[in-house]
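Only one chain comes next, encoded as structure tokens, the form predicted on its own.
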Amino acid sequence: MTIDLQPTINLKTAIKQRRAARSFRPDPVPEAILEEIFRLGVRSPSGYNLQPWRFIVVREQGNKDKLKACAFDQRQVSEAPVMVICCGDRRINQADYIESVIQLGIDAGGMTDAYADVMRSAIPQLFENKPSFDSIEAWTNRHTMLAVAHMMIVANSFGVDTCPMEGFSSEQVKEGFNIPCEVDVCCLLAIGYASEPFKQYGGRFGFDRVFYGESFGESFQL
């Protein structure tokens, strides 16, 4: 049964306070909160609603220790009560998978016959032509990271800390956790309660450095 939990921190504060935790207390994350992190995390958008993300939730200490060995012995992997191996599945362009997404839309009441036909035609063309990405892995990683970002913000809104990690051997993680060759490891996500003070906020560049108006390099003003 899903419990309707309400965040303890508002969205703006959750975004501003989020930091990557480098060490965790052993305190478990309540099941209801973990479920909410995952449930809201996968409300993330994805092209054609293909939802290429796949998540392996690792909580047994022996498996966390095994994952730590794949991640250059970073302490947070074995300390965090929950580790998530975040993956992108390249098989989302297969016809049977496309049909399952169409059926999902039908069941939810958000799919028309006309749009189903568009999906059957457009999705194979998208991955054949790759108009905005170099490889299908780049596409699946792009969308998987959207879901990971959602999870981190949701977690922080419930007072739970996270640490997204890219320091690991993909080959070792795939071998150690039986991940199919068509599935790529995008990142690791540690979830729990930080055990040490966060490093100070490192700052962000101003709009004049990262936003442009109308064309790259042109001044942007609000």
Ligand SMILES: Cc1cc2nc3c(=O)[nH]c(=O)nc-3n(C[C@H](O)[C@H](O)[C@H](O)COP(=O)(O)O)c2cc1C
Given for the second form:
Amino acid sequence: MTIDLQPTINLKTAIKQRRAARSFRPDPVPEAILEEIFRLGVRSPSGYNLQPWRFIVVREQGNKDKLKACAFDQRQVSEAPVMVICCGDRRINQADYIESVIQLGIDAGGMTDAYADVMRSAIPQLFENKPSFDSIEAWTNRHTMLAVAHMMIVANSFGVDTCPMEGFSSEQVKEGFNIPCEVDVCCLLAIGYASEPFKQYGGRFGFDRVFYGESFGESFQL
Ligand SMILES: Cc1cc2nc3c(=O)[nH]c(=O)nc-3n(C[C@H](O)[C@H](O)[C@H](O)COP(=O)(O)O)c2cc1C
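Form predicted in complex with the ligand structure, per the form predicted on its own context:
Following is the full complex, with the preceding chain placed first.
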């Protein structure tokens, strides 16, 4: 039975409160909250709804310790009750996979024969021509990180802390966790309850630095 939990923290507060946690208490994350984090995380959008993300959920201490050794010994990896190895699967352009996405759309009531045909012809072309990315890896990473961002915000809305991590050896993680060669490790995500005050907030650039109006480099005014 699925329990429909409601977050206790509103969206704006969750986004503002989210910080990268570098140390975790051993307290477990309730299963129902973890389920919401994962369920809402994968409501993230993806091109043609291809959902290239794959997540390995690591909770056994021995496996977390093994992962820590692949992550330059960062302490949060063995401390967090839940570690997620967030992967992007490059096999999303295979015909049988495209058919499974089409079937998913049919089952959800949101697929027409015409759109199914568009998918069958346009998706292989997209990955052949790569008009907006250099490699399939860049494409899968783009999407996987969106889902990770969703998970982090959902986690915070339930009072749960996270730490996204790129400090790891991809080769070691792949070998240690049986990850196929067509699957890339995009990041690690620690999930749990922070045990120490966060680092001092590092700030964010103002709009003048990161937003442009109409054309790159042009000033943006609200
Ligand atoms: C993709 C990505 C990779 C990161 N890798 C690490 C990491 O390996 N170890 C770590 O302690 N923090 C890591 N961080 C956290 C950042 O250092 C942190 O988000 C940044 O300093 C801003 O702080 P804040 O998230 O608390 O606002 C990573 C963040 C992102 C988004």
